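Encoded as structure tokens, the following chain is the form predicted alone, with no partner shown.
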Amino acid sequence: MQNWHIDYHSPHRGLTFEVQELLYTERSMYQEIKIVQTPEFGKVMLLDGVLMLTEADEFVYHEMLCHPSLITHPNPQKVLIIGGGDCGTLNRVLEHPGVQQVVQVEIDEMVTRVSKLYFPALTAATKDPRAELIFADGIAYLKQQESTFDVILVDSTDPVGPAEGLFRQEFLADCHKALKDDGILCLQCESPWIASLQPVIQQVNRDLHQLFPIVAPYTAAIQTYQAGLWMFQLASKQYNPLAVDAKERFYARKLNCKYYNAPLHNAAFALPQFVLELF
């Protein structure tokens, strides 16, 4: 008999996947942690039953939550990295040869520990010199921070329990404060096609707007994504990412990416009307 997972995006619609063996299972202090394998999607990873990550597309959301901003900063040398246990965007931040030191603070260590053993290729980016990993609370961590970084991508679940907190206003704020006079913030900004959210898409725009002269929200298609389209909000104290070469640069730090590339960079930030209907 075939054992099927639906990864519910409202009570009334998901994605639904067939699920061949639990590889592991156990509950961190902050959420269950399952492992399955799947026969289209390969290992899949489930953190209190929603799907966070997969083999076989986890290049699209790790790409373009990282490249789109660290192509738009001219220099990028320090970068936090709020969230991102599974180490995928720390892949990617390590590509850019320019990056000197990245800084991710992530508050559940089990998501990591559980992530070394079955997404190695993505946590093998922690033993580069250049990667300081921190488990701790991240929010807590920025508070701490003024001037700091050149870019600040927060890499978080769901706005529920812990992450919730990385939606609001005071976090944002922090973020500004511990970014330097020509820094950028980038954040996971859920699924525009999910009625329940986006007021949190709508209030998250809002608030970065009060913070930063430039506010550029962008799309990606990410197929085991809540609806297939998901967004991300770029805020930049300088640097406008529809005003730079993509093309001089892309190809000059010589990145290596399946989904992102230099024509892609433009053409993300050409929003559906549906989606500049919301702001």
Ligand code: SAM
The other form holds:
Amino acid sequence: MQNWHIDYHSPHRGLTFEVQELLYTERSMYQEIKIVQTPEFGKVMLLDGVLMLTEADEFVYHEMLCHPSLITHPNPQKVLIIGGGDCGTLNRVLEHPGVQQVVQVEIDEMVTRVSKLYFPALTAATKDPRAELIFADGIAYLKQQESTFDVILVDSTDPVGPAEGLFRQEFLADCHKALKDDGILCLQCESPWIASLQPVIQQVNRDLHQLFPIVAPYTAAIQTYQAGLWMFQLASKQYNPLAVDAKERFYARKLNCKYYNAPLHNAAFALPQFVLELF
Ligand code: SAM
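How about the form predicted in complex with S-adenosylmethionine, since we already have the form predicted alone?
Every component of the complex follows; first up is the chain already shown.
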């Protein structure tokens, strides 16, 4: 008999996929980590039963969390990632040749340890001398930082448990303080289709507007994430993502992408009407 996993997106809906083999399961101090082999998506990581990444489409989320902000910044040198233990985002940040240092603050060391075993193509980035991995709570880490980073990327789990505070105003204000005068913040911001998450998306947007002169939400189509449409919110102290020559920077930096490209840089910020109406 076939074995199926349901990734619940609400109590009433979810994504169902076949599981061929349970490759790994362990409970860390923070969450239950599972790696399963699937015929359709390759290896899949689940944290507390929630799908985090699949070999087949991780590129969409990771490219779209990283590149719009790094391309908007003319010279991103020092980048901070909060969360992101699988290292897919780190991987993409390091593709930008001007980046000199990337600090990644992940609360759960086991996520990175397990990713090294099952997603070595992503964690290869940890060997880059520009990468510094810190295993600590991103909320506490940011309180100590001031005018340090060109770009901060928040690659978090959903707003429950240790990640809940990563969607709060106090944390967003700490990000603002930790950015240089022309810094850019971008956070993953859940699916606009899921009614219970819409207030979180709206509140983050209001909080960002209180802090930054430029706030630009955008979306990406991610087949395995909740309802297939994912939201990000970019907030910038100086640079407008729609006023930069994305094409020139994209080719100059020789990015190796499967989803993001220069026309999409602009297109991603054009929101469907129902998403626009959230704001
Ligand atoms: N792509 C994913 C998604 O949106 O489904 C996110 C994946 S990444 C593995 C999320 C990481 O954020 C997890 O490894 C989790 O341990 C980490 N995390 C959650 N709360 C955190 C916090 N307060 N500080 C640092 N890392 C945190």
